[in-house]
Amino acid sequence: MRKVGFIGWRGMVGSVLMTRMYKNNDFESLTPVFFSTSQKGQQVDILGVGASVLKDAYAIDVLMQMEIIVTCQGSDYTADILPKLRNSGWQGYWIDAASHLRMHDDSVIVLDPINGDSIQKALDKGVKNFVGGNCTVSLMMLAIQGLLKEDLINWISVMSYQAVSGAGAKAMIELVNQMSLAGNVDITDSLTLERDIHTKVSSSDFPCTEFLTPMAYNILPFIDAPLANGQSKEEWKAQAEMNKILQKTPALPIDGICVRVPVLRAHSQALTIELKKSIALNDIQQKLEKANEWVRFVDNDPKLTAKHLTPMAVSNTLDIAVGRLKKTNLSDRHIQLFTVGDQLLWGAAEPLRRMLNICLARV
């Protein structure tokens, strides 16, 4: 069977990927080889595979033996290792969760329910580098696939509310620790409660290393590096990556603000969309529901919204909840909706898993 190398498989995205592969019996169709950047030579027990001795993730000669490499190790690793492999003549498929290669001309951002035809054409042309997209971009595209595939959109304004897990496991642990520390106050009086929590969280010695400000009882309306035009890099990715996936010219205008919120898992997004024509809400709902099997439409109702349109409702599932659909006061062609999905699944691991199976069918 085909040799597939895995790097970064113990991180957050990598762990979710391993679990998904185990549940879908994906390991039965390949020979997995597990690499480590820090623990080469150690024997570990891996879900669905059993005992395995870890290889050196920097050993080019060993990596060269792989027909496919799947990495969740990060951009620095990709920037270091992939050029060395290619310069040594490696012709295998590189499947990557990191952002480093996304906008490169010789790579394809993978989200096969959306761009499956483009992926197949790229494989036919000999493209070897395939990259998972930004988590919010992938989730948004699946949520509104029914409108995208009929080319019904003029522009999108997106406000994303992103869980701390998007910043890694350490960020999740820090939030939980902060909530525990901040919550240890007198709760007999509401004003005293608020004041005491504010005093604790605002203190200069309150533990905060993962973000610019404590996330407990707070939000941070800036994610990633600032750009010259006032956007953050995270906000820039929406238009750049979506249009690359769609191969759309001229580009579909997309902008908004990305906000980090004190949620552990699953990203939410509020969209304002200008349509090219007026469409009845019932027709929009049908288009969204029929576009793919993962959209879960939620009627614009308070109780149903509270039950089904929240991070807690979709975490650890492939469901992409879509609700709060309504026309706006701007015009009959402007609609708004809210969507939430697990950024570790459809936002990260699942596109890689599916791309691996597509590549396995080619080698």
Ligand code: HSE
Given for the second form:
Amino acid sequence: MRKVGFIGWRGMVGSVLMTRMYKNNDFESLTPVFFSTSQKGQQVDILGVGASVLKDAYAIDVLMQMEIIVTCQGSDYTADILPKLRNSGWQGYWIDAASHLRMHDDSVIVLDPINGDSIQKALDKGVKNFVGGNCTVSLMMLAIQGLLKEDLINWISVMSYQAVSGAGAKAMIELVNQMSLAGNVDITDSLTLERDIHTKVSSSDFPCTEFLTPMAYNILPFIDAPLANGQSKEEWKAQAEMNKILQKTPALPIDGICVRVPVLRAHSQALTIELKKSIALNDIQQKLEKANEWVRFVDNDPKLTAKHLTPMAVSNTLDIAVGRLKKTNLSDRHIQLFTVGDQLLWGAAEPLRRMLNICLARV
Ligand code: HSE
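I would like to compare: after the form predicted on its own, may I see the structure of the form predicted in complex with this ligand?
Following is the full complex, with the preceding chain placed first.
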């Protein structure tokens, strides 16, 4: 059986990937080898795999024996190890959750329900590096696949509401801790409780290391590094990555503001779209629903929205909820919709799991 090396499998994305692989019996068609950057030699018991001794994630000779490597270890690891492997003549498939390789010419951003054909063509041409996309990009593209595939869009303005899971496990733990510390106040009077919470959260000794400001009772409209053009790097990724996935030139213009919100693990996005032509809302709905099996269309209704179009409704599922579909005052060709998806599933682990299976069919 094909040897597949896993690195970063104990982190948050890695753990979600392991669980998905276990549930789908993916381990039955490969021989997994588990690596560690810090605990080589440790014996571990892995869901669906059993006992395993961890290999050294920096041992190039051991990594070279893998036909496929799946890494959720992060960009620094990729930048360090992949060139060493390739320079040593390693011909295997590298499947990566980190952003480092995404825009490299010799890598493909994987989201196979959208670019499965491009992935197969790249494999035919000998491409070996495959990278999961930014979570908001993957979730948005699945949500509007029905419009993208018929090339019906002129531009997209997207405002995101991104969960703290996107910043890592520590950020989730910090938010929950902050909420519990901040919320421990006398709740008999609304103005008093607001003042007390505001005092606590604003105080310089309120615990906050994961973001530039506490996320409890707050939002932060800046994600990732600032760029010279005023965008954040997270905002830049939308147009760059989506167009790379679609292989579209000239580029489909996409821009917006990415906002961190005190939600645990599902990203939401509000889109304004200029269509190339006027399309009836019913037809748009049908196109969105038919495009893939994960879109859950939610009628533009308050109760249905509350039940199905929230981070709580989609977390821990592969559902891509799409709703609030409406025409705008701008014109008949300008529509708006809202979409929510699990940041760790379709936003991170699932495209990698599916890419692994695509590679396994080739080796
Ligand atoms: N960059 C994303 C975020 C997560 O900060 O939410 C990874 O795709």
